[in-house]
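Given as structure tokens, the chain that follows is alone and in the form predicted alone.
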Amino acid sequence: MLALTAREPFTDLDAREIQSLAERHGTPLFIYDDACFRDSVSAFLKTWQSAFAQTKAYLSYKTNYMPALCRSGHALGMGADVVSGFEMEHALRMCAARDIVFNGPLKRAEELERAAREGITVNIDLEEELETLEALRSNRRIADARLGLRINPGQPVFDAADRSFIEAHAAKQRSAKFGWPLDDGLARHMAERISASGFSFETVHAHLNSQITSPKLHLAALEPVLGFVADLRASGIEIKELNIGGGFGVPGMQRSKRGWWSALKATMGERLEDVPDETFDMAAFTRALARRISEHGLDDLCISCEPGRYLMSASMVLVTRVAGLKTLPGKRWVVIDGGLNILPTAAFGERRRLRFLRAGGELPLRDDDPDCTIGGPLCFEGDVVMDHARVPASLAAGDLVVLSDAGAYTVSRSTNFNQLRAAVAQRDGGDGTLVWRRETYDDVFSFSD
């Protein structure tokens, strides 16, 4: 299997550079490994290009638009994948607009006329969409556009031992917000809406979730997707590259897969089951994806995708402090400097690999440590971090507790709610450049009286 990166901030980061940089910095604070983060866009786009005769990589910035870590992706040859028109202006500064797409369930007026004229291609989520577009060409804004279509096939990515989490996810799935329904007929209706509306026409797009650890059902689910594309292409619609989406799993990070049955079985008292470690096999994926595309006839496609957290998820780790510990009957509680407000995604359940460190040295953990709820610094019940976590004993406030898999939907998710928004400092071999400043009072409030 094909590993993301040569190596790791996680583990790579000295307990010594990482106590410095927070000591210059301050805390709760990010730090930007460049090096971690190119190489896993060179190993992906090496086993990607090695699978498809045709493709192309899209960095996706509602992930992480960091401009230090946009401007190394692009570099290496990805484009943009956008879902705003501010992420789309951001893009246009950082590479070729021929290159961007435009993705979202809101694109206004201002920013369609603004894509068409830049030649960015804009994938189609809503009809009202297409109309504004018509609009636009009838008042002489635009003269053409260039068009995709998203799809949803409706198909289960999940699995797990919870029966009750695999219903509730197929159902969702089904009646997602994104994307066209192949299953009605609908995705077939907006197809052939675009074609006859006489803009470009030439892109499939099918996005299908987040944190997808299974290739046999990332494949099964896009098997409708293949079909559909090659019925358009039988209609004499020239679709000519066909866009997968992402939301590859990373290794070393578990979201809860549990449902009401696991809720009742804890409530009575049951041991829940302990959910195994997986990763995404992305080389045995791509292998297989090909076969099934070659099945299909649609080998002169363009095969593209836009890999978010796969690529960007171990290039940044998270430095909190320890503010405190208390300690209740039935719990007890570790409470750090960061939380949900910056690492949002953690409301899912996430399981991160932990360090803690004491004056530039590591606090090493032991099988008779106790289990805690680490806790945010928000004033809601809801800012948990991680709601099982093994501790030193000796753990006490002042100390750092680091968190692995911190570069997607933190930067540019948080908020601030209660709290600033944190810095970012690349590592650089001295004291860290800062790369993203941290939120002052001024930013907040800035708005005129």
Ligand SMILES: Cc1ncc(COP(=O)(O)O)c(C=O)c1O
Given for the second form:
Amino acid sequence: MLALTAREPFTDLDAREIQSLAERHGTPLFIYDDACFRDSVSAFLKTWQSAFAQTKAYLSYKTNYMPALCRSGHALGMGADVVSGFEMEHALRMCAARDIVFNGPLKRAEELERAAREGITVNIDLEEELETLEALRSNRRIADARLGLRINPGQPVFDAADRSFIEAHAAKQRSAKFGWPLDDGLARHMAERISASGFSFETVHAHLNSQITSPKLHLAALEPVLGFVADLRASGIEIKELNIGGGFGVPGMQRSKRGWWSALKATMGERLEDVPDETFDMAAFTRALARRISEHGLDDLCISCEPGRYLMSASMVLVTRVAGLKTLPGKRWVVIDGGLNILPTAAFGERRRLRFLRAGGELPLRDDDPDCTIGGPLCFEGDVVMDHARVPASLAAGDLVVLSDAGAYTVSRSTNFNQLRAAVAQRDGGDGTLVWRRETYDDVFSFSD
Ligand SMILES: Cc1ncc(COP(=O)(O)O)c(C=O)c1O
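Can you return the structure of this protein in the form predicted in complex with the ligand rather than the form predicted alone?
Okay, now the whole complex, with that chain kicking things off.
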């Protein structure tokens, strides 16, 4: 279970505290709860350490790279998982180089050189990355590199009521941009290629997807990965670490899982309801994974992971202000001042928990309150934060709407399309400490002459 302690800010913050933070720092505003984040990291590490003799956890920077959060994760013993050169530079300022893993689809020559010199593990995703490292070694710019291979078992990891969604998802998994497929020998070929390069090659990496809520499907997808590692070892390639990536789902929000069948039903006026997600049971998952690792004779492997959402999602909330409401014949819009610019994953049809506040008090929800579409401030129709949301009938301009689970893929994925990026205030029992200041016009236009 996710360490959803009483400290989760969505339930723990009282209306007056939210109101005063919004007055002081403006909206839209993220509120970060460092104690909640640290609790969830500690519980996670404890679970992993009790399941595996050797284990490491790398904090996924792409999920949230706020320095305040990274510092807390590293202080508790986490390394860093970075997916770009700029994330790598940030991580080098935050933690020891040997605790950094460099993933991602693009690794420039100068970034590969820096990573190799610093002793950062590089997970190879393109053959060209290996060729670049070999050229750097021939030119005596580097002596060695610590390498891993990213593979793709191509297995589905999501379940849904709509079979058309499952089929589309399974096809996508098989032909994903990331990793080398196990099926047709491509992963094997790449492993032999890396091994023959003479660089140090000790890791197999297999991040599967994000917001996976079924431990059963997650484990089933890892099964061929374990077989692959066992085969490599049997053929003399001494893999020491298996990094299973992140992707562990959180219970605080639900993602829509609909395919063409749901779309067809919708045109006929029917709605196919999503099956509620399971709560990812981390203790059961790690115990089952440890058993399977044992069955494959891989007990001496270091089992590592790169959790993002699971550790961070609940530790932030987003506070927005209602700009206005519009009642149309078939729809009632609530327009708020934060949208896909700062909550981009809402585009996956995510359903978050909501609170509605006025003058430091809660606006209660009633069963007969209207069904609304909550739209953001961006100038395109798709800027929908949540569809079919029940909203208090009395909600009015100026009221606050608080959204749960705003800690993952928000600050790190924000854009300044139409709007400036939002601020983050850390809870401190008082007025809040600004840990990420609001973007200014000068920040944006500093790129021009
Ligand atoms: C390589 C890698 N590691 C870790 C993560 C973190 O995933 P999540 O936030 O779902 O745990 C991602 C995100 O997709 C990723 O691409």
